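Starting off, we have a lone chain in the form predicted on its own, written out as structure tokens.
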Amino acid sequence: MASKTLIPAVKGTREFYPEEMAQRNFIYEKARQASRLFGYQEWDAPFLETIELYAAKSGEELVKEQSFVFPDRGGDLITLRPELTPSLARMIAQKQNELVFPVRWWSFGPFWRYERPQRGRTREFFQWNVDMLGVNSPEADAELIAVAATFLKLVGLTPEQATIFVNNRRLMDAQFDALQISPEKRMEVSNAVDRRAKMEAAKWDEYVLELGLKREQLDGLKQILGNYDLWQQSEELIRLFNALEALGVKDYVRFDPNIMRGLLYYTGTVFEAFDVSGSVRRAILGGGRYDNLLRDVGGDPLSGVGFAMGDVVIGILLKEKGLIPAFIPSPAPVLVTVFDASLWMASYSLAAELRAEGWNVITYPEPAKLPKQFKFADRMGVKVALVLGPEEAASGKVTVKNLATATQESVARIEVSAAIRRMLATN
């Protein structure tokens, strides 16, 4: 007989078994712990988006070769959403007369891209989104940064395992003033200015030269990016590194005249946060302002600051740092056995009457022998089992086993509920 062969998965996508999808909660709950921290709202936008909306500002690297993109059966030009700003931008603009400013949104979902797939990249991700639209200041940059900083603490992470980078466009928008860097080169430039960490210094020099400076531009360049003291020259850098020192977060910060961030949006501060103690290379999360989004689809202008975290890299980050929470099969910790045909539907009601007083509780789905579902328990993790025989139910008494310690006691069915909280206890 012929074997039969499985049909894999679509390149770049993600299987999440439990244990995967445990992770993918832990990073969640996190979020969105941080999140309502600081008072955010949960919102989430559609996972179909019409090409033009990324179109305007997203960049063309974004829409042409990173976008799945398919006609409709109307002709019409569709796309896994890649990302959520212009989403965003859209629904803000949609009600901007009808929502109470400043407004706070956060968003956790999934997002695709057409990219090469590798050890932290996938076409498939979930993505972390926080927005605050209304108030352009320092300060707002401030908060988002601190609301990734307290997500950086409550997975575990210290600041010299994780580290916000920062900058600001309007301050980097002076220094090219000053190098003669004409306005139509500076996207060039700044996506230059992003890839050279990732790059020999001589090649990085090459393909700077390439791009049109003179020798003198590029040497002042270089000046730029290795002076650590520049925030000093930014009103706005000063009072953020001021909001931050309030807001208890200034530990994880640092300015970074290295970072700009690619996307034609942003405006003033930008930031990334990176891994500086492992081998993950790639950022953890980014974000930075972006005052004219909005009058780009249609809406008034009006102020935001973001940032986005994908959960492929720090899930990466938090595994080889040993900050996942271990693995439990099972949400219930607690197994109604079944011990024979006559006593299962006794079983089964025993099983519910826990579940009304609040128990997670698992029922083994037909009759076995004791000892297999005893393994299945310990299997599964489960913590205590509990035995409805004939002895007991003659008795209207309930048999309670601590699987850990092997050790029971008999109980009225009354008491069980608290026989079980003992065991835990103890376990």
The other form holds:
2 protein chains.
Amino acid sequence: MASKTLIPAVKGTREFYPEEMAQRNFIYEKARQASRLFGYQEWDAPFLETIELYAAKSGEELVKEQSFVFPDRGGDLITLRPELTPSLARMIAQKQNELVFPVRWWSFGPFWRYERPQRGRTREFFQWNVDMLGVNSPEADAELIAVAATFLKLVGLTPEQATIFVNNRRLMDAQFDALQISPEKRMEVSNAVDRRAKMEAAKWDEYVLELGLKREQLDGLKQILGNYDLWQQSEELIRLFNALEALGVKDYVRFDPNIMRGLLYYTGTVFEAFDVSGSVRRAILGGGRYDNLLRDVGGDPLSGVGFAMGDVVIGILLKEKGLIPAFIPSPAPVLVTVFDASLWMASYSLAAELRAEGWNVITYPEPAKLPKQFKFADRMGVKVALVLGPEEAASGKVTVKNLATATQESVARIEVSAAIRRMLATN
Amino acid sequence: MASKTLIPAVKGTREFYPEEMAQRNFIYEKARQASRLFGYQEWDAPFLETIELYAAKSGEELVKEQSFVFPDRGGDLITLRPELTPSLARMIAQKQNELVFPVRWWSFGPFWRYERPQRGRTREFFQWNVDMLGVNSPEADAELIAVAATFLKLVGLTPEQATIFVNNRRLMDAQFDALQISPEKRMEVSNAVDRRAKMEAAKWDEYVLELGLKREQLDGLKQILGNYDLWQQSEELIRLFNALEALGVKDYVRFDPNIMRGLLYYTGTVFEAFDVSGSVRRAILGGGRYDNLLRDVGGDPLSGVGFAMGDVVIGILLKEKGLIPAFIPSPAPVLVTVFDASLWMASYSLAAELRAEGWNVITYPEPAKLPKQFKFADRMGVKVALVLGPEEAASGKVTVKNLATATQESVARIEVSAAIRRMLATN
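So the form predicted on its own is up there; where is the form predicted in complex with a further copy of the same chain?
To see the whole picture, the full complex is given below, headed by that same chain.
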């Protein structure tokens, strides 16, 4: 086998053969549809950024450990973007005086993280990002959650299969205050909450006590994390759920005090969607409100809310649920056959005429026995084959063959388009 | 100004604000349309590859000098892909026994080259790639040229503005043989031909003589490069032009013996499209037949033909000719206003209902004076605004306002969709 000597792909990268590409496009197309339904504009940022852009937010070490970082020829450290929000903040800040606010933007593109490849995680992945900037209200937060819920609905996931869990950082901070957990400890405690589902109960208790919490504080914390009515104490969450109802997506959303979101920049509403029916435990998407990000990259203060969804987890989930549309190899529903060398160019002309009428048309690339050409059409998922043989040429006709039913009719050349349309409608 | 302290983008990278994104999408959409008209399937390769994949073809030094190359944590040299064809060869070779041939594939994605940024050249760029593998004939070459010509036609470029110049490596080799230019010198002479347009005539003569050609060889070479009937000596080119005529694109294509294509892997037909009317001297697109590429990456021998088009040169050209469609900021033709706090949620419900009917709807994010909301709609290119005020709410109606004509009508809620449709039709 020649393939033994092939130069392999880099670990954690992605090869999109046409079938995988169709799946990526399905996700992209539904993300696009959901974004546009709410009036969001598509944009994109550079794929390469300086390490400083991320260091401003997450600390240089974190970026260096989880990202692809390399020195430029000039010695500057370049990063393959691990996320979009810092680039968004820079681009908004650059045109802060020209843009019409609220800015509603969405994007879909490649990202890279240097992590161990595993189920639901690759080093190269695609991510859908949606953000609104310039409005700070629970209703704006609700709109972002509605965009996410609309996507879930559009791909065919029910609320019983995929749910968006919501919490509020300010609400949790108030609870932490009431338990006299100091502001300096909050980040550690939040991270502990994020890990809770993955740890044994007793081990987790121990871990929290080791962080310096007293037994009463631990008990109080566990009471909070089990209180699913806590949202009623938050004016913001009451307004949020009210708006979600008006937006018609409340059935996809639930309050959950255990949702914390590790990232430093969230300041209010936070949310994460999970597969609640099945086997994928990683979050499908996640986001929240960030009040300080523009200031952190050097812009004027401006509040924003947004979320991101990678293509890998949702791809696994859609496959498991059978929600990826059947793959049709050829984008052309019509094959023009080549009967023999003398009619080759006449067949190409026929194809060209049909293309001018807007049909996607594939041609057989050379003269060959017709059954072989029909077999090719069949393997490519082509529905209709056209034959221009000596008889057809002599009578100014074309044979139009329905490959699904193996029926055919001979029609005048001017009638070909109508005959194809008829056949495709009955297929 | 806060922006003075902003962390800037990396030199040569691209920031796509919504207007630039719309332009990128316009090019992508037309490339997609042209590809699909001929039945090509979309695919994509990894963005990161090992340096060995490119070194197999171009020599490691060339890749290191013109590409972004960096060491992986494991010490392997990783490259940001500078071109697609080596990845294509690897992916085809990996599934050589499963794929249905001819393979007709197209792709559109990001690429990187470490070059000095200048007009028509950025370090980060997008490239459209189209390839057919498994057929070795001038008719297959003609199909690829027809896809390129169809793209030029679809974006509105006439043959007088953009022309595809064609040559044949085998024809040129035969001419070089006749002049007794040795095979070892061919690559250098080819490169000299590529540079000719950019050099003074006398300097070029000198340069070619310095390569070791005799005066008679130089004269013979210049005669060949001025002979635009030379194609008649090539059976392949005669068949190629015959097929281009059948495919209806001959007016976009001309023979030119000066087209050489520097890349080592071309073996037969070569072609490049240029702006023949204007100021952009860099090639719009280029390609040709490559017979040995699969073998070079470790696959079984398989002939292919393809071309690539970057987004930068064509973008400049389309802008200069006024062929980029006018930018409409908002993807939503409809704004739902928010009259006051008491009717806010009713307005959101109205928006949700219209979205369920398939309309892209943007909402004003909070209660505000109506003129301010109309002004926002106007700046976003939104055509129709809906008002749900106390009167409308009391009578079960909605005011539908045509922002272009400043006319409006009050209709029952169930009639809103029809009223919007009417107004958009007359705009």
